[in-house]
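A single chain comes next, written as structure tokens; it is the form predicted alone.
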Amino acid sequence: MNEPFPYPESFRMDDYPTLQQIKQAKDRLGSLVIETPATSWRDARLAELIGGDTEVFVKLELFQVTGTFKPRGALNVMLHLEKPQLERGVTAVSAGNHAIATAYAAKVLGTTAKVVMPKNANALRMKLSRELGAEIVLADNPHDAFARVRQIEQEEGRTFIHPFEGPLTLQGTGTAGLEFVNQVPRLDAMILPIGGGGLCAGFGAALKQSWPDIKIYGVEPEGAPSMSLSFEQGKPVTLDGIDTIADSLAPPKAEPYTFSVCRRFVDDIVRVSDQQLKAAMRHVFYGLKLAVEPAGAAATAGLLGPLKENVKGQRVGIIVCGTNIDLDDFHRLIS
């Protein structure tokens, strides 16, 4: 693996992103990508069902350059290379969001993009790659793929741009965790979607060294439970299969790092299952005018469903982290 990625030199498992950390990773990024608005979410179905003395607040993410948070990682990552090496360009695995953004950040910072991605994956997010300039390699699965973007990486040169492990992902991801400190009264609560945890662990980091006693909690889909496996057993999981149409929220296995941050911050993960996130996303849509993929609305999921007596009467946030939808998979998945 092309070093220092995605672990540095001197680097420790027991490392955590600090608040410093992930303020010079916001100065770094810089406009390479903007600081997303949030908003109080207000109306009177959601107060039916959550209760009026809840208050929820949102960080709208899904309004980063590319449409979901990914970019902030990945580019922290591309930032730290040398000059030779981001030359050879950069190489990853992805179900799309990450593949989207490897895309971006190549081309915003001069060099190329070679990703892998299952042949499966939604074919908006292939063509949205494609056009920031990325050559896509087909998977047949998730295995598969990872195995892959290594031989890429070993014949190439490329460096792997990993989609959620390793402290400048993590970093980098934390700085949406940062701008929503600042944009938002302090909290009680915060709900957020897990899969890798790359935005859970930089997230939840960036709020609970900011607001020690604030409780976060990670949504999960029923069909991709990794990280609850892995905190049940105490050890990273690999999953045997995945069935879930969040698809952003399905990684094959849980990474050492990654879940070590978790642990840390995290205190408490909660499964949803499909027909959760498709009301979900119906909520999202009607009470905030948004359409968002399924794994954009797993905050929401968890709101209305396993976590609405854990924040009942509290200030909550939720996240809104992505929605690379194309229409009629909008459509089919909410009526």
Second form
Protein chains: 2
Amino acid sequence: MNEPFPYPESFRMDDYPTLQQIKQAKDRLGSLVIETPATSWRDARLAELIGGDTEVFVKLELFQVTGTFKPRGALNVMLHLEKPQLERGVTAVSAGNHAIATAYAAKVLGTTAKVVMPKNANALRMKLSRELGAEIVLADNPHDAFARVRQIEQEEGRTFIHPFEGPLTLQGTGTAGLEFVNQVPRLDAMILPIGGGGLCAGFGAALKQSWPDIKIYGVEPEGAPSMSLSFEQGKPVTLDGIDTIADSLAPPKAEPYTFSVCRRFVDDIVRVSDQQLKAAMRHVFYGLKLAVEPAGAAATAGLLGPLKENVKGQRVGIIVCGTNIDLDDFHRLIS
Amino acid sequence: MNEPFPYPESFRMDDYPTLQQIKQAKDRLGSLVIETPATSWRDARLAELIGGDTEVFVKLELFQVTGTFKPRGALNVMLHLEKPQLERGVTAVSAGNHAIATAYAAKVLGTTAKVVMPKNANALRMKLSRELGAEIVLADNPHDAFARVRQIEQEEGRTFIHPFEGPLTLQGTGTAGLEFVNQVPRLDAMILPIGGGGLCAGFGAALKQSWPDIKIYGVEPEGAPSMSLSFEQGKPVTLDGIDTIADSLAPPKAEPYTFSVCRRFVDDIVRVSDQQLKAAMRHVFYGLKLAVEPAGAAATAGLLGPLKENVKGQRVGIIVCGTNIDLDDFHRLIS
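Hand over the structure of the form predicted in complex with a further copy of the same chain; the form predicted alone is what we had up.
Below, the chain from earlier opens the complete complex, with every other chain and molecule after it.
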């Protein structure tokens, strides 16, 4: 897909979501999204694993409408559309969570969504998108998917809603970070999952501008390290292949604006294996009783694994998000 | 067990936990417990089941240390013990969650717990209690269990910590209600699970004194209706038998003080079947991604079932609590 994203005319690639823009986004979103809760996480097993002197605070973004942070970005984009444009509806490509969020956003804003999903997409997520009124178009492969969505844009005048790229999307994801700043004591570090990087960029922007000394750590699956490779190469890269159980953290490539904002606010990115993701899912289940998809446990996997020493004795924030998994899949993955 | 509970000398059975006492308990508990979060619960399936105009707010007490509200009461009792008494340690009878809470309370207060558990108690809960340092004594049956605990009290000078009866326990459980009052908009109704009634009495007392117009509804398992039978008979009753999957909501009898406080603050009690509890567990899993034991879904079962019409179009609070279930058991119960 070439240049899929319509950057605003006045836009400069080195812009970033300011605290003021994020606050405005929060006001704009209003009650269309939930101000999700945060909690302190203390249990004896966690203390054994990371040391009893590390304080962990969790943003429970999985209680967001649709189960993920995705509606924050999609809605913030769609709330900026002119009325006739909104009325023509929206379109998106997604293997799941962004599809559900786009369907939800279209529904609450009184318009329609036509979403292209790979034919092997998770059945539960397809069902949830349909239940929210989206029309689903199945595609044989990613190439086909992007061709279909391009066609839908042209023939039906629908607006393409990107899953993570663009200033309005990042202002939207930033609202979760802004909430967290008001919910927990000043943190030393924050650990965020990275797929396309939209959550990490927006959330990280809100935290780093509020608490300049905080360290922002990103966590990527080993089998889909688009952002850490982009950091290494100094430019957004396209992956040759993807191999991870964290299907929600596996876009084919990094995009320039999100890459630029991550570079500004993210101190380091670590990678976790599928085994580490599964262990983190088990730990989130036993410690918090939350059944999350692999992506939803990625920050925890970073905390328990490669970042354990970095945050030792500190106040560290993580996010638990991404819950669109059915019980059988969950049981199979962590048993 | 005759008169197991040492009511304070100045105590009158028609006392109840005042808001001031509950506030003092909250200060006393301090950071030994977590101020658990609350969230708004909105999803399309829930709206279909109870109507889109009913607003649901959830107290996420399952994020409490040890996974249940139980430490609030146990700690408030133990924080009132004189130092020599505390040093001699505590004892309790419990099939699980109260055992874990008592073990936790003893550990953080620097003393020891010796807990009598039925030999068929849930293995996970037994393990969690042991991990927190409690010594577990196994009993063949409830009669034997109470004999053993009586013996432990006499021989070792340990203080018996009741799972739900007594003013200090109810002031402790009331702290969860006090938190909820500060976390959500003014509610029309609150739905609370009833086992011994300790949570319902304390939580209900905090809400009804804060918002006098609120309706407080209790939910009991059909197979263990000690409190609703006590309401019908006007006095605390002992059950002939117990038959429910909600093992955390199945004490053999109601106790006088908790009964009296429930009578003062609870407007109505409804009963739910095992099938309704399982359906509620499934719904909590799909809607909130929380894997809770049957007792933890009891308020939700009331909301989806017998109380649906009572709270239609209202702002209603529920509590999700009680999470000490392992994945295989959970999968088996709701599959």
